[in-house]
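Just the one chain here, the form predicted alone, laid out as structure tokens.
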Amino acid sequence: MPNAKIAGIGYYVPENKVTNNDLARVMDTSDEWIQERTGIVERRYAKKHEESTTTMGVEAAKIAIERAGITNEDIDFIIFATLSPDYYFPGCGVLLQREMGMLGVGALDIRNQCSGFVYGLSIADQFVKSGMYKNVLLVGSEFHSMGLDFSTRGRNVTVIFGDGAGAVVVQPTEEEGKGILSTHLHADGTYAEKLAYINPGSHAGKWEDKERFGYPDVEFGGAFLTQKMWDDEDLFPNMEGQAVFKMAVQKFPEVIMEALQTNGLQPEDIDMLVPHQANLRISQFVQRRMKLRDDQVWNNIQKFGNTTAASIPIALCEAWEQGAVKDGDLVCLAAFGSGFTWGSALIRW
């Protein structure tokens, strides 16, 4: 059975840079406040009504396909990871398929938020290893800025997120010991509401909690908009930052060690750790816990913010373009986010 490898990689970020000082003009915050808590200096915002989650994904995919040395016609399956789709349904997979002229090719949408790319990579890995597909296009793309609360009320979430897309082409490889060595996926829905975008939705929490979530007292529910939803800020993403941080710094090292131990390796064997760019403070904590050097961890949240499903492929592509990821390197990808979901992938580049 062949291994699967990343044969091509690309990323796209919008031209529009939004600094912390720009955000300070519309909410009660400051560059110092944001950098101290997140490490972020600036992020990119897409052009509304001109760009979308799909169009950014297309741009990243074009680069990945070209670098893989294939054409659009060679792609035989599409996986698209995002929490900010163009439409509630259908998903962005078919929209990208249409834009790139891949009609008839299967398209799968992944809704695992920050862990979306790692989950998608695991799926692509299995498809390729089994021989079902030979060229799987995996895209992570996010248009966060379209749905954030640009007021002081929403600053704790809004300052973190940016827009962008990353993509890879996964192919089989016969090279011994090369490619994706293993992937590891986990979830714990106990804490689903700790990081969530609850409303509008068809059902939020247990039905007996309908008053808590602002639903009218009706027998049959739907997607209602009420004053309570607005007052409780349920129409925007909500995050209990301390709870997320506490769980993230626990699960990141665990799932990294799971990947290493599965392959008989140790942290010092890692040439490059590419964590999901959730918060620079989380990455630094994990780095210290794993006793990794600065040159063993790639962080670019300072420039792009948290791009959720796009953050790992953007960071991995940037590291590769700058020569920090080379042939034969041991690369570890790790993510943690809403759900809670988390995962890792170990790759011999």
The other form holds:
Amino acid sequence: MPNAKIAGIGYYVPENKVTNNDLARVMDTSDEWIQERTGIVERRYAKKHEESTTTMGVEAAKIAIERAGITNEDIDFIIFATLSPDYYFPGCGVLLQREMGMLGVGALDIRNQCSGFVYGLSIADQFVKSGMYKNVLLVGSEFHSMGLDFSTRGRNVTVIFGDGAGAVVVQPTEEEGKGILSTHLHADGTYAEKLAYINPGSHAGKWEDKERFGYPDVEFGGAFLTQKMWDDEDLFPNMEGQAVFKMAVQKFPEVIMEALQTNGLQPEDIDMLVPHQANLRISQFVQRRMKLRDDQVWNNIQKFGNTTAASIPIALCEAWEQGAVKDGDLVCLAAFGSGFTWGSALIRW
Ligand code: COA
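Show the form predicted together with ligand COA, please, the one above being the form predicted alone.
Up next: the whole complex, starting with the chain shown before.
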């Protein structure tokens, strides 16, 4: 059975840079607070009415496909990871497919938030290894800035997130020992509401949510979106930052070690760790815990913020473009986020 490899990679970030001081104009925050707690200096915001999660994904996908040395017609399966889709349904997978003219091939959307890319890579890996598909396009893209609370109430979440997209083409490789060595996926739904965007949704089914969110007391029907959600401005993501932080610094090292142990390797064997860019403080904590040098970890959250499903492919692509990921390198991808879900992938580049 051949291994699967990343044959092409690309990323796209919107031009518009938004600094911490720009945010401090609309909410009670400061450059100092944001940099100290998250490491973020600026992030990109997509152009409303011009760009979407899908169009950003398309831009990243075009680069990945070209670098894989194939054309759109060669793609035989699409996986799209996002938490900020253009539509509630259908997913961005079919929208990207329509834009790129790959009609007829399967398109799968996955909703695993910050670990969406690692989950997607694992799915692509299984499909390619099994021989079912030869060119899987995996895209992670987010348009967070459309759905954040820019009042002071939302500041703990809003300052963290940015927009952008990354994409890879996964293909079989005949090279012995090369490509995706293993992937490891985990989840614990106990913490589902600790980092969540719950409205609009169908959770009227939960009795305690009926009054709180103003779901109408009708025998049939209702709506995912209620007037009360609008009136209470209860339409934004919420996060218990400290709970997320605590769990992240435990699960990142755990799942990285799981990948290494599966392959009989040690932290010192890693040439490049590309962690999901959740928060620079989390990455630094993980680096210290794993006793990795600065040149073994790629961080770019300072420039782009946390771009959820797009963060790993953006960071991996940047590292590769700058020559920090080279042929034969051992690359480890690791993610943690809402769900909670977490995962890792070990790749011999
Ligand atoms: N600017 C200024 N003050 C802010 C703020 C902001 N953007 N966000 C929160 N605060 C305030 C709070 O209101 C609170 O004020 P109070 O003490 O007067 O009540 C104070 O800062 C401390 O809030 P707290 O939430 O305890 O801060 P923290 O030290 O936990 O830092 C996070 C907040 C979000 C930076 C931190 O919890 C974190 O990084 N968590 C992980 C988040 C993450 O990685 N998410 C992505 C996961 S994929």
